[in-house]
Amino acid sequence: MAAIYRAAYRRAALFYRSHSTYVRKMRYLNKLKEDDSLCRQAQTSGTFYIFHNLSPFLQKVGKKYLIPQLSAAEMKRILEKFKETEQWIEKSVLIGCSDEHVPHFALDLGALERSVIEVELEGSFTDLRKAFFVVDEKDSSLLASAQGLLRWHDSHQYCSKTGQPTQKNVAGSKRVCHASGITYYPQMSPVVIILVSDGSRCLLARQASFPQGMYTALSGFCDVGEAVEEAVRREVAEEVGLEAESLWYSASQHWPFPSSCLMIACHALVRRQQLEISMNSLELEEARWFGLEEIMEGLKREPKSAKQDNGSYLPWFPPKQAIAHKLIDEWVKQQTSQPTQVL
């Protein structure tokens, strides 16, 4: 009886992974990957987000940021405007579908006037630093995805081999030299990120270009045939001078600056005879321990109330967009007691 009841529950497992709406999604989003003629056939009625060199479209909607969808109607007319064709269409990448099946395309427009479409939209291009941070997280990931593919494409129109033009396919998942039948994917660097503790304070510090008071967790990229648990060892040898004892793994982060990274968060226990550190000032301006206190209140600040009457700034953290925040939001409950959230 109890093989019955086994062989039904698999049964049942099987039905509904092959019929749940996330395997039907990722199912589709192949097929416009792997069939060119799907694809093109989805761009007629999709949904466009917009690009001006690399710089995402948005509209302030009261106090917040939204990042509109175009339908491919408006988005033949604001082509027509410009006295483009359709054609144009086909340099848009895609980038996800809704759980209903209606595909999402990011499409560069930077070689049209930039003032004209944000007069004609009623918005503004703004630079994806600024716009990370002002729309919610789901968008913001959105962002990152759809400028990492589109710097891709742009950074890879010739062979390496060969130096003739590459090809992209309709969905921007890949180009191809026909020349030498090589096909390239994109791709992303792996860089670890991380929070160094001592047991009762962790170890934050900041480059000169940060903005002011800001500091954030250690991070580095990975050296080639270099596993994670390595990178993170070195980078803490590198770059403040201290030994992790222990590590483990917390999070990823597809980050898209300075181009597209995959951020491994990690946290790391430094011995307790070696806590001195003795920071690389070719890396950074400044690295120091910070106390639970300190990290509570700096985690309530914005970078507007840091600045004090006398020019100084007090210390902030990146926000909750970044998984730097994630790590010393982890370090704080765990100096709390409090069970951390699980994604």
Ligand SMILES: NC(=O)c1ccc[n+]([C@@H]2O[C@H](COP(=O)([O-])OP(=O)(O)OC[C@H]3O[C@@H](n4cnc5c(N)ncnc54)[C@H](O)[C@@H]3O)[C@@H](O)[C@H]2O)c1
Given for the second form:
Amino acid sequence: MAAIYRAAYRRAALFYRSHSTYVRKMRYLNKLKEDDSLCRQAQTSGTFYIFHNLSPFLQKVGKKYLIPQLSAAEMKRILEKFKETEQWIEKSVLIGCSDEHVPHFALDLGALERSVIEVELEGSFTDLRKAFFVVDEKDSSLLASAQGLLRWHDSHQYCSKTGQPTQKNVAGSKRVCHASGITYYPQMSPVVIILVSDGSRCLLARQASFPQGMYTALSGFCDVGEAVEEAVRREVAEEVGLEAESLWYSASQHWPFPSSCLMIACHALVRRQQLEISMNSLELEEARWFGLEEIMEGLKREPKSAKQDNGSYLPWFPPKQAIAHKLIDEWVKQQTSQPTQVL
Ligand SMILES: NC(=O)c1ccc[n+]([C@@H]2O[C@H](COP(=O)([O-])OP(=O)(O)OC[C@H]3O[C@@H](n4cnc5c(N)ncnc54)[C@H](O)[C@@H]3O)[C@@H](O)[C@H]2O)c1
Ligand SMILES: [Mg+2]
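Since we've got the form predicted on its own here, give me the form predicted in complex with the ligand too.
Okay, now the whole complex, with that chain kicking things off.
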């Protein structure tokens, strides 16, 4: 028996020596997703981000907005206040863990009285459309993924084939219909976002529903069966009537509006011989070319200062939390560090 323990200890020691903190963390999270009893146990020592009908709980400290993590004991205390049992904690979903393997969960307390929790915890449940832009950048991506997962569970309570209730695993990484045996996994919609350039100008557009004066890069949902490159070429053709000739990938982002989009951001060049925009007015209100100077001024402009005396708006661009901002920033860097590209 002692030999078995020694061998297990040696294996564990070797694992710790040979894997980075990151690898160990990812392996641990993966185990929690696969092992219900381990995850149930982890819930007793984890921390919780709370939501109310998909609005995250924020606390204002000075000028900063923070998203507090509640301990399992604090969660228990709040639930006791409502005469609710700890079983509520099983409704939570796993969203990550610390380097020290303290697991983080998100839990929606939508069925409980909102104001009572707000008074008790000295903060407020805030619509994600505001919360996302006022917290620190790393917190905004955490809020986006936590809300995306909670939203998916909320809207997948029933099997779409049998109409029977589905059950989530403890971590919340899937739901199963025991009548049909179908396993459902959380979904997101891939969206391409493309900053089109002709080498010296870039193309930005606005939809009628955007705030006044805001322009952003072209975007569109990928069709089933389409590669990213095909989606980019199709969206550019559909929305502005141009042919994207070459494109290169920049980065991606989980975007929570309207719900769980995987934004895949690219730069694309169009032929110099074919620069006339033919805008699809069913989708866009305006699309036009911007020169470097106008882009640099727009980047400095706050939405509040965009309105002019005559009631019109000067252009401004999405804030840094949006991947469109990164594309525009990269384009500026490229323009200012390299000679103009000629196709
Ligand atoms: N993070 C950023 O920087 C950034 C910038 C621009 C757009 N976006 C996001 O990209 C998304 C798509 O942009 P768009 O409006 O230009 O798309 P789009 O050009 O494909 O047009 C939207 C239309 O596509 C259809 N559609 C097809 N599949 C859909 C799906 N899975 N979900 C919803 N609608 C679907 C609907 O009819 C919808 O009205 C939006 O959700 C927007 O919030 C993010
Ligand atoms: Mg679009």
